[in-house]
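Just one chain follows, in the form predicted on its own, and it is written as structure tokens.
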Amino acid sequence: MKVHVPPIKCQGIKTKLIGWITEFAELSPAGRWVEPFMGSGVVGFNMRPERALFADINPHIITFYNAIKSGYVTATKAKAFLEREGAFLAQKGESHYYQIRERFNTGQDPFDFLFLSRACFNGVIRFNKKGRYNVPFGHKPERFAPAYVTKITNQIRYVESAVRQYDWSFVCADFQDIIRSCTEADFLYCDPPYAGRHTDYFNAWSEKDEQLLLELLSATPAKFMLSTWHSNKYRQNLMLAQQADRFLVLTREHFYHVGASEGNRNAMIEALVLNYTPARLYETSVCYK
């Protein structure tokens, strides 16, 4: 299947396991499709699902998405935007991108948060705890080549054809509203930070938001999806095995690639936790339950 990739990309991105996803996922026709750690938005934005409810507490992805939404990022807009500012970069080289990453944490403009997350250090999205984008350049002033800036609109295209076809909203909120409201028509796709995995993007993810978001699904109403990590070849993510007898668990080995080197290229067993049994299943899936 063609993967549509989103213009903003975060920490832990499925691209890579769309397919696998989505072939589990059982949207109602009569409910939502919801995500209350929307990240990137890759999964629900490849769904395309006729109503959707895109949730973060990072207030800058929201902000963005809904700046494609009420026309103010456009492709037109941000391929004019990235070529000047690209050129800017080239020119001036990580002095250009530190006066951006400045004017951004000053003034938020989605624009600017869109050139940073494409120049910064290996794509993170990362902020202190002062709420400042704190990512350092990631070393490539020639990064905004036509075919690049090429790139990035397109993506910005295809969240534009699909706000203008789609009741899609997009909400600042935490998780344990989002999941509150969800009713039995909904479908809940849940990408929370991993912990014990992943750096802090915008706020701090531990053992007990793990474990009240599992307390949370276990009384939703609504069909959900858990995408997790079960093990790696140093230590097995403790939390899910507790669960394991609860819900349905589908497993598949990946590959993340976080830093600098291939030697940061290590395989990951992911997981996808279920609150039903679907229809179909992969057959190279290890199943538990």
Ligand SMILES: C[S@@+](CC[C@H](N)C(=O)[O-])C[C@H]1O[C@@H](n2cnc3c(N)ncnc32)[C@H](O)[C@@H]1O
Contents of the next structure:
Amino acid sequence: MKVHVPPIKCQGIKTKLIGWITEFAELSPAGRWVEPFMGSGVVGFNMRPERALFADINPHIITFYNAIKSGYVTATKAKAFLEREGAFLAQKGESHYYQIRERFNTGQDPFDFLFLSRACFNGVIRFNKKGRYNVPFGHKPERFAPAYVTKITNQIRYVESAVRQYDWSFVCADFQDIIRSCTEADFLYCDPPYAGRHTDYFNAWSEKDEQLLLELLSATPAKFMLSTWHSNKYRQNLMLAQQADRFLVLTREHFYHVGASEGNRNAMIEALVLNYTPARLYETSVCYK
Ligand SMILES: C[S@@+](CC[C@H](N)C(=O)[O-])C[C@H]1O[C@@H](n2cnc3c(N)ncnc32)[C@H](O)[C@@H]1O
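I have the form predicted on its own already, so could you send the form predicted in complex with the ligand?
What follows is the entire complex, opening with the chain shown before.
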């Protein structure tokens, strides 16, 4: 399956699990795709639903996609912007990155957000307690070579044409409000932060949040799919174990990279929790608990 990678990256991005997720997602033609923790948006963007509500607590992600919808950010303008700022970066080095970071923290312009997301260390989005973007430079002054700019431009063009073709909304909201708005025609895909990993200003996730999410999911009339972790070498997700007899749990091994070395691969069993039995399960034999 060809996966379309979005222009803004984020920690916990599900690029490598798209095939698995889309195989079991069951969207009804009349309903909306509802994604309260959109992050990079890679899951919904690859589902290409006719109607969708994408939401996140991080306002910069939402502003970026609304800027594509309104035409403030286009592939053509992004190309010119990245060529110009990329040339300054090549000339001045990391001081230019920090200048843009300061400019973004003051003016919060979506073009600056795009630049930072693609020039920062490890492509993560992280904000400090004051809500300021604080990821350091990725140490590559020649980052914005023509092929890389073309790649990013094409990623924006993909979203640009999708928002023209489909009825997609982008809303900055807490997950509770979004889940409460769902009806039985909707398909709800939830990918909350994994507790204890990637914590930052917009990713603080406690056991209380997890509990509330499960309560809301238990009560929703919509079909839902929840991405979560099942276990790793050291721990089991106990909260998930408590849900195993109420919902269907599909599992799969996934490797997360920590740092640049191939040796630093952490195996994690990923889980999909569903409140329905997908038709696909009857057609094929899959590993489920
Ligand atoms: C694991 S990421 C989602 C990754 C996404 N599925 C992807 O593949 O790129 C979790 C997202 O939840 C958002 N988030 C954290 N707390 C939230 C809350 N209370 N309400 C809504 N979104 C929240 C974060 O800003 C982050 O973008």
